[in-house]
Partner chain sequence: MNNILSMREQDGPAPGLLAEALHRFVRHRLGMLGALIIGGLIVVAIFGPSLAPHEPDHMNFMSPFADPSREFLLGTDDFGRDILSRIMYGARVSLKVGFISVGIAATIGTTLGMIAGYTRKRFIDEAIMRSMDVLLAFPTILLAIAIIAILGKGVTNAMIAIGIVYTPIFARIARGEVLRIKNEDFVQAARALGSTDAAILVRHILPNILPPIIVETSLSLSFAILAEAALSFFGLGTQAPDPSWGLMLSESRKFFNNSIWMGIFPGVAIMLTVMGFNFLGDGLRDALDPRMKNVR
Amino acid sequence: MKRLVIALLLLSLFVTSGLAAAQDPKEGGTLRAAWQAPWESLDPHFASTEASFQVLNNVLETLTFFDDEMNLIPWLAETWSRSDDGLTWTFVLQDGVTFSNGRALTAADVVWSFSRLVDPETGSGNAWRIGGAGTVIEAVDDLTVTITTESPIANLPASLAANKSVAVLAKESLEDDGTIQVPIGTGPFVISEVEGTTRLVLTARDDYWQAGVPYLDEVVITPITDDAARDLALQGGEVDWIFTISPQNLETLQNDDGVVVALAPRLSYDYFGLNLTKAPFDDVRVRQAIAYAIDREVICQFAFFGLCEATQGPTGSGTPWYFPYAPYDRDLDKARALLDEAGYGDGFEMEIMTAIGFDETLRGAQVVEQQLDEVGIDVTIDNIEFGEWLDREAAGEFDAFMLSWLGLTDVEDYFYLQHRTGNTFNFTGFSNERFDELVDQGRTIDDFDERYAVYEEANQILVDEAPYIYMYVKAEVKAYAPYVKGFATRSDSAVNFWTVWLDQ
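Would you share the structure of the sequence above as one chain, the form predicted on its own?
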């Protein structure tokens, strides 16, 4: 049934895109867009949230790109090739591309951007995408650049399309203190105004290297963190486009002639992570007990009102990297036995940290609170501002944190960044030598079946060790006014405004 739902969502996406493409775009106008949460950084090497990356999507560009059907295509690079030993990739850049400050893009800009990304002093959590500190980036000539890694990265071209952490930006973006407040990119828009984290304006470039776009004059972005308020802002005409909807309002919004609701399968997962550096979560039996104690179908229904697929691992059936391993059907007796064996037969207290602006995390935590109570675990929910949530996550000041991980275009996006020993985004403290060997090996393999087998073993280790308790994969949902045309709701959640136009 879930596969049927996903297929229908895809059909809906293709039909909607086809109707939009059949009309002649109009130029000009301002799109008023409401984000779900504020951006935390506009420096691509430090950005870590969807709110930041979706701003940067429209300002910065990458060597390669995923089109709306998730096919890898050329972008700033027109061709690429790999050396026989698999260590060196050569990229030939498009000629005639310019930054928003008017300067021509050259291979030297790729060298500078990627060198800053992998520099240990930068401390970017996304340096792994191009191999980390040992990677050597060199300009062969003005339009040719090589990337040489210490071990083969078979999927490097796809990794370069994953998000704007691997974008090319102008060195002039750098402030005197070494920070980047407003990046200078080759993209279709520039950031012309920033008012803290309350308002941001994207202004269209009239010299963008891809002819004919963007159509809009500007995009004004404001965060509205409350789901219901965001829905009402769209229905009331205060904004034209919103990041996501209240899932409980789906039918109401679909029946509103003044709203278009677009859905797609989402390459993501929702979860809660446990702090393995502190008791009792340092005991795998406790983590497994928690995994056995929850009912994912109920959580999916309550947290995201059924617009989701319950999962016991990171991958859902909408990705070719789906692994059906599912050992945690709800079993309260098994959960209690594991807790007793670990010395917590009388239960314990724990706190789940959720984020304001992500209402589904609060709803999900409320269900988890009730379900864990049945095995003697007393849960307290701390629903806090997202900035504080990020700070506490990074500092390890939590028992558990609940959120989603998205934009998972390749299998390593599900496993490597959050779980390999020592990685910046491995906030749980998980470390498993065999798992590390597998995810390192998986990066070097071209063949799908061989690579699938490697990650299948890694997936089983991760699910069995349970640093994350996986809950569900939700649908991607965007909503906008009927006069907003040309927007593609994508499985990787990318928000790309350069094809959008207003039929007004």
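Everything quoted here is computed from the prediction, not taken from an experiment. Residue numbers count along the first chain shown, from 1. We call the rigid core whatever largest set of C-alpha positions still superposes within 1.5 Å between the two forms. What changes on going to the form predicted in complex with the partner chain:
- Treating the chain as two rigid parts that move between the two forms, Leu174 and Asp382 fall in separate parts.
- Comparing the two forms between the two forms, the rotation angle of the smaller rigid part against the larger comes to 17°.
Any chance you could show the form predicted in complex with the partner chain after that form predicted on its own?
Shown next is a single chain and nothing more.
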């Protein structure tokens, strides 16, 4: 009996570990956090990497916000509403929020931030989140702002919480040359020191609008790019918190009393895209053959050490938008038959393009190479610099590219962006009339069940047509010292430090 009570107690502790249960948070202290990569630009409209966005996460804020359970909640905006034609959204800001430079937040700041985001001159890869260049952002009064898009965006409030590219920042962030080096936001921390890409200090604001937080005085961020070194730095007590672990060390770290490992299913997926504009990938049978030829469980096991969920479509079981359609259990006979039908019975040669620095991708590609070899497809892996990778992806100079999509919150992030005809990130050349119709329609619907039905059909078309071959969805993993309390490991990978405190 006593044992059971303890077990239940442990379980409840585990479940609520993110909430730090009964203990009162302690004020003060410095958290030493190790990033997985150096941040690049700190300009939210230029930043494109996790490393940059997760720094900005603690400095900039958005109108809406996803809580730790992925529910959309008000943040800088108190309320919002949509016009009858579905084109105009009105957001009412909460009063009394100030930027870290002391100035009060007004609707004009929202207008400036969003206008810079959608300005084609800025060239942000995130402009689509609020519609694009045709979007008009206007201040109605000091605290009311309207966003009018050219076509209805059903999920605009969710889109505004997706990442910090849609955050509100102060115009004073701008340097003389039009760049932003250190953005000024309304968030709980300010970037107080930047030493190249080797050390960055976040200092807590004492005039932050949420009462009581942040608890920490400072967060010192250093990138440790080497997985093993990062794990060891945590184990050795050189840092208190690490961005991610090396998956192969999971067991070791879990057995270490000095380390807490926290997991959550991620909103991302790993895949490889095929070039539908060239043979043999223009033939759907060839694409399906590839989908049948790979064993996703093995790929997950060896690419990411099993810290993942094998999937045949884009969404994993961690999102409400999971679709259980899974036609591609490994079937080598079927794959061979399809290849035969398509006239490639003797197989063919193809190149998979991976980018230097994306380790699990390269590992996955090597497993795929071996598995496709079994149906006569001779894969060569071309592991190149990410810059070159992006150039070649954009220019369509590839057979297949392998990478992952991260930070996907709303269902349309999984479908619209990459696969609608003519979209910026549609690099495969996929075009399907019915699919386009569905994803366009999906953008105008509010009701969850209605939307789900629409995207379920879109999902089926996409999986059947197989422009992307889906492999797995990763688990989000964070690790920290036991005295680090109040950190929530989130499915959307967001790193929020303002609820963190140190029990020491």
